[in-house]
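Let's start with one chain on its own, the form predicted on its own, as structure tokens.
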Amino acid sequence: MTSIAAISSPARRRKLVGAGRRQWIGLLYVAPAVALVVVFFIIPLCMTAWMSLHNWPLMGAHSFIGLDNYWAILRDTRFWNALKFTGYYTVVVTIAIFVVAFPLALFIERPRPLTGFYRTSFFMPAVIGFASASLLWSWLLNVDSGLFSPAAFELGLTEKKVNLLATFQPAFWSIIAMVVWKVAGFTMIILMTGLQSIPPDLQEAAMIDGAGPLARFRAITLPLMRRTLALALILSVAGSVLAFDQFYIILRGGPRNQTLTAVYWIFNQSFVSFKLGYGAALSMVLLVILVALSLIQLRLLRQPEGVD
């Protein structure tokens, strides 16, 4: 027994320090990761935290205030409307992208003639940044030397070369239409990854028994597909939530200021009033809604218990 022990006491130093080394080389591959979120994260949101406790202008000393910007948010009516209007695009696009993303991944889920031309032409206006497609789509809708309202006068589609952007409505949806023209490709590809994963054998055996592609969409699609729609949708809310560039640049909150977005008005706050402190505290606010929002789309598409 004394001889046993002795010859398995060094073979258990070694296995618990070629563990402790394995543990080891694991932290310093994510050390690099870590120290991203840190730096480019963690600690920008505390600062953002402690700046929105102060009176933050952009020279000269700040100035503890407490909740003071928490409350003057209360009254803030312009930052309520704002949050309102991006309320109401998050809703329309987020369908909007659905509605055209959907078809597109069940198109090009299936190999066919031209279907990775299809993919690669669905997908590359998600390449362009967003604000290099809110310049392209800024002359696209300008009223004299764009594209749209020179081509339907010519067309004799309109009496007259009509401003898209001089009121609300033509403005609005011409700014759908540029998001679900950028995003739609990559919800495209985020939607046939899970249409890939669902085994055929289930489609097969559902067809053998009669069903219809639309029963098999209802009842088998859907419901296999419910992490990859909670992932498409979470990303859909977030960037809807935080819409800026599209704004800004095509309309500058026009027309009358109904177009502020959230984070437009975090913007002019920050960087145009130089009210850092109560800009800091909108971001905030506009963070702890986010969160909520991304916390409720994954309750209500968690997946049921028992099914993987």
Given for the second form:
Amino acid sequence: MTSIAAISSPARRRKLVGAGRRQWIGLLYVAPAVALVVVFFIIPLCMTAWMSLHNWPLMGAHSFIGLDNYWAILRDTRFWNALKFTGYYTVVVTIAIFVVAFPLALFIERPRPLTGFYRTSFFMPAVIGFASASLLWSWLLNVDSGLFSPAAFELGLTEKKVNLLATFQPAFWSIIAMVVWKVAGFTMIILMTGLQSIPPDLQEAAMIDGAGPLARFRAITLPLMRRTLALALILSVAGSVLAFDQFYIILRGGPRNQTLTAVYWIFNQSFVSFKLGYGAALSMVLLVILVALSLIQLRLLRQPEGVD
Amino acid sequence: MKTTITGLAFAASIFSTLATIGPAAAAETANIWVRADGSNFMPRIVDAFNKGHENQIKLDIIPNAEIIPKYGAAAAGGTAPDALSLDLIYTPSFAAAGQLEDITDWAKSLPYFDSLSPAHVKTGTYKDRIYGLPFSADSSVLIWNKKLFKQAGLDPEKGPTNWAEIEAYAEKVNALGGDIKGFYFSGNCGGCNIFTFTPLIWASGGDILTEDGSKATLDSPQLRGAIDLYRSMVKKDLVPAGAQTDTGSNFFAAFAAGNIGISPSGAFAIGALNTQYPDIDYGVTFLPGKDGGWSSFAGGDNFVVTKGTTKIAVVKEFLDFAYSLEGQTILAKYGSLPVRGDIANEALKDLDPRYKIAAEAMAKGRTPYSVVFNDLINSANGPWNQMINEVFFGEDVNGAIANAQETMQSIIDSAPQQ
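Rather than the form predicted on its own that you just supplied, could I have the structure of the form predicted together with the partner chain?
Next comes the full complex, this chain leading.
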């Protein structure tokens, strides 16, 4: 026993040293990334958590109040309403994005004439920032000087110019249209990479077995794209839960405060009511919700990939 | 006067340069911020000051929406500017936060203190101490398009003097048809409407807040009357459809395009129309009450000093310059009304005569006082903005007023008491 240990230990140690050094070098390689994450994520996160325990006005002295901010959140009906609206928006917009992006991905996946052109033009809106896209649509949606209402009026589709942003339904669906226009191209590219990673011989084999296009889509394409779908879904849900720019710039939370999202409410509390500590507490709550949502989605979509 | 300032300058410079033993005259530079609204006149007056003085001012222009959070962050980090030209309605909340230097003694020592714009001094005062002095001024007025008035067969030189006339004239102009509309207001902008809509209420004897800002008083016949006026004009289609969702971006631009008969606006519009839209022939009059009389929102910026600054002497020297006839004339020429009543006429004498109306409106103008003004009024999601949008365009006027009254009162009641 001892002799074996004596014999094997130097070798093992050398091996360990080698592995240790490799690990050390590996750490060195990721150090810049780690530093970025620590400086721009971990530290601000800890500061936010710290601030959330204070009565922290934008100006003037702050004081420690323990969990009072969190108790206040429980009674903050406007925050829960904002969260409810955010949830509704997230569900609607995620479905809308996939409904548009999936056909687009199927369409551009195989090489055909002008594929490059289609890919580029579908993807183009994704490279614009959300704020700039919102400003653009803010103009397009303007009833007096924009595009949609005056065009519909000139074409005789409506009796008079309709102010799309004045009531909830048209305003909400305008935003959905804008977000789909902006984001579907990106989701399409993600889905396309998933589609392309499916070995063509599987499809061919199924075809020889006599499976129709719908059956092949259900039995081969969808199951094999599980991971890609998970990625696209998480990106879409996380992005939608954090929605702010489009509602702030185009609607200002209107009509009549019916489109206030959770982040919008946090912004209002922090920079309109000057309650930074409370805003920080709201942010922590939203963070927990978002992490939970992502974990649930990962779990649901983590199941074996069938053929691997 | 002069000696106090030199004495203070001496004390301040000794305090700030303990190491260097030297004369008090050592030139210093103070940093001042202004919101983008002042980007026309502020650089001019700072340049004029810097040319004639040894001490210098370094000016930073900050976007309107960012100046409050940016100042808050800078103050927390110890890098706040020495002084700030601050939207006057924020002075009470800044003072309440303990962010500002008490300048009562200095203010009261000014020989012309009593003729400084009363609205500014009122909002600059918190618990009987003065924290802000008037710097720039803007009053709300009613403007009308003379060309359209003429086309509609109205006297182009006579603006409306009561609510019935506003509606009748707007209707006549509207009858010209095409793209021409009778009246314009930004229907989804709390800040715009406190500026131009509440004067209609004030001129009729009502108010939306009590004098000290402790009670919301929305449910009044005067408010309902003014609402009826706007609702009636909306119903008769005298107002462009875009007004319902205008968050303020079209507040000035709509009238400047030349298709609007009458629009409530501000003194700033005189300078802006003259320089950017010289083709528009317009008149300026007061915002009238239901049966005559008039009122105005006295707005603009207060000059406030950051608590604990070491450059207070420079800052005071600069403000003294701004209050001189030369300073007041520069301000007036580039878009701000004079804030010194005693020399206002002299400062305005070579300028567009329409400024005189705005200056008179300023002198008798009013400003609501509240430490939670942002929450109540200016916030796009606050009770005031929600109410005006509902009562002008929605169905349930009574419900909207009651709801706003309750929300505003609860915001006032839950404000931090200090």
